[in-house]
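First, one chain by itself in structure tokens, the form predicted alone.
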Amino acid sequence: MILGSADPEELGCTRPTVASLPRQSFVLDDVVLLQAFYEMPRTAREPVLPPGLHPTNPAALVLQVWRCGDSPWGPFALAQARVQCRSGLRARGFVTGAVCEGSDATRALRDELGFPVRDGRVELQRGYDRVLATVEVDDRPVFELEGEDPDPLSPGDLQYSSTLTLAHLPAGLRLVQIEPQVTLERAERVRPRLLGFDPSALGEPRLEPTTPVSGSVATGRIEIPPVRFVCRPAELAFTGTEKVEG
């Protein structure tokens, strides 16, 4: 059985504190969502995940960029680096780092949902022949991702793995299971091309996108329901899952 080998306490040194998980849903409207799926070196497969998670084979890194025209925190844009994994039998994306443009959204994502997010500039431009995401922190580039040659897809052909963040809760350090419900109106396949990438700015210097696997851009709506479960990061989901009491 392949398990993550990172020390949870070391991972937790830079993770946010969440005093209380939200009990209401957050609805994000007028969303453009760009996703690129890359293989990454096998040597980074276990060291970037805590022992409570199973790495995928091959090791995979997903870059996601959201541009949200309307939300409880106003318009914002979010870029995430997610290591693909499983928690028990379920596919997940473990967030190593994120950048958000929109100070109210940054605070909510960090303080209520445990995203390891920093303020920065996140720009997502969509044209008829390509989509381009540019992410910066303190005027320094984090990554630039291009999706070329859009090809129409049925919205039902796209699926996104649920999200795991790592945060300090009143009960201790926990993996927070966030399960966005994405309703798409339009979807296109794109060829991803990474023009620049700084893994340290996304929380993990061992992240190294290698072979591009797939890319997509879509428009629609995202609903983030209340968190139902958290997990102990050093224990497998079958025994380490805890229900969040309402």
Given for the second form:
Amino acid sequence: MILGSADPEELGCTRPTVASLPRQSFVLDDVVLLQAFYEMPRTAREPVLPPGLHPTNPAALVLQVWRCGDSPWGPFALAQARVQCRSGLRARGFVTGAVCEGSDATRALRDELGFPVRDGRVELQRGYDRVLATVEVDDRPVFELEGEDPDPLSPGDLQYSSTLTLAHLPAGLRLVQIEPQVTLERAERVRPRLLGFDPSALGEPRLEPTTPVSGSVATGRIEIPPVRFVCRPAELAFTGTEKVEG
Amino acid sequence: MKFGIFFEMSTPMPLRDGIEKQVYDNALEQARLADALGFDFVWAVEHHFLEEYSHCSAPEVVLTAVAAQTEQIRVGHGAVVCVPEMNHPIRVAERAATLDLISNGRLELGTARSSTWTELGGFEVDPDDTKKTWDEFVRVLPRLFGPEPLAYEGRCFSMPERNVLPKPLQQPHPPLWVTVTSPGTELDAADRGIGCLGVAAAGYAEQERRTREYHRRIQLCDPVSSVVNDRVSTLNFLYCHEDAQRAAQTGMQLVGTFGLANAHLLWTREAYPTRAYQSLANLAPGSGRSGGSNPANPYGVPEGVCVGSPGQIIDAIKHWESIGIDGINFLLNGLEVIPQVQVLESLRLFAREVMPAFRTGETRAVTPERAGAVTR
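Requested next: the structure of the form predicted in complex with the partner chain (the form predicted alone having been shown above).
Let's see the whole complex now, leading with the same chain.
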């Protein structure tokens, strides 16, 4: 079967350390969530994933921007780049890099959930004709993502894959499985347009969005429950998954 | 109860020399044996770009070869993708009629619309449109098969008056089916008077509910043709061995490997949010059948899966039969995890020990000499 070929230790060089995984849920309210789904070239299919994960065919990059009005860490905005993949039988998004505006949220996402996240400026403006996300780090643009012509969908038509981060846990380097429960009030499909994209700022210079597939924008609530499972990054999920003791 | 074999042509990657040829040769050998053993159908899927899962993009060619190498078994498109970017409806009718002639009237014509972004995106198909184009195809195909020239003005294609040739041998046309992956498509089949070709996992209870509703709805159908096909078939795995434990060990390799390849497909809805693809359904173990809910099987074989000893498989098929299933089509291998010699032995054992339990009063005879001679 086709597997990721990245060296986990090499990937781990830039990944955070999590002293202990959270035992409580985090509830994020008043959330606007913009997602864009892009195909990537085959050359970036296996090298960006650890061997415990299977790439999709075609390789796919998902950009997500959350603007969160209320959370345990106050208002914040998060932009993340995710490579779509499979862990065992399940669809997942492997986070390569993220930018967050809101220092308490940055700290929590990095130190408690293993997001490879750094401080920056993340703006998400929503209009009736378009949605625009702007992401910068150190005053340098990371990407600008526009979603054009919102077209109403039923909230049930949207599907978000769970998240995998890679972090140093006390037991070693692990994929951390984060399973946000998204409850939507409103959903629209948009046509994505990416204006400028700096993959290095998102942790992986080989990320290369090519064919735009879809975009969506939604409002609602996200609950991040306690992490239940982690996985050794060099092993398939069937053998490498470890239950997190609660 | 009718029995078929179902080809996905799943192939391990990375491709090694000759592996695709081996997969195709093995499939043709299985088809010849299935014919000799008295199986009813050989189905071949149409999939594009689905590395590992299915390397079967030209089923009409596969089925032509099967037809040429067999005598009685029916050959089925399982199924033609009914979107014009992939198949023009006139070409579908032409190829189907030709295959029906060459096979001496043995064609079953399945229709589908594709479920993966890999395929739809590869042909630049708008996922919002595929239900509409499928519907137009199934309504126009019977007319294209008709005896008179046809002028047609439609949504996804139009044509001035032309006579589509050749005409199929079966009249008015080969039986029509639709592949059912998402729950609800069986109702589309019923409403149009076409057969329900199940290709995704469902446990007994779910399948019984769907089958009952299909049979109720088809009584009220507005058929797309002058003939109604009211059959319901499902897809299953097959590995039959006298020793139940060995059967489970080998058969579950097939179930697990194929299910894993299936789970790795990039489903349309995952990539492209749309009302046209409401649900995900697949053949992955645990997606529709639960091994844990099958206390009758101590070896972890999920409910209803035809992996086991002949007696266990008879029990499973009797259950399928009791809930109104007319036919079961079997996946015999996946990514070549089972050596071909074992696949063929499993088929022979099934024909010898299982088929007779369901063949009382039927006329089609198995010729033991031929069954043995095909592959030895």
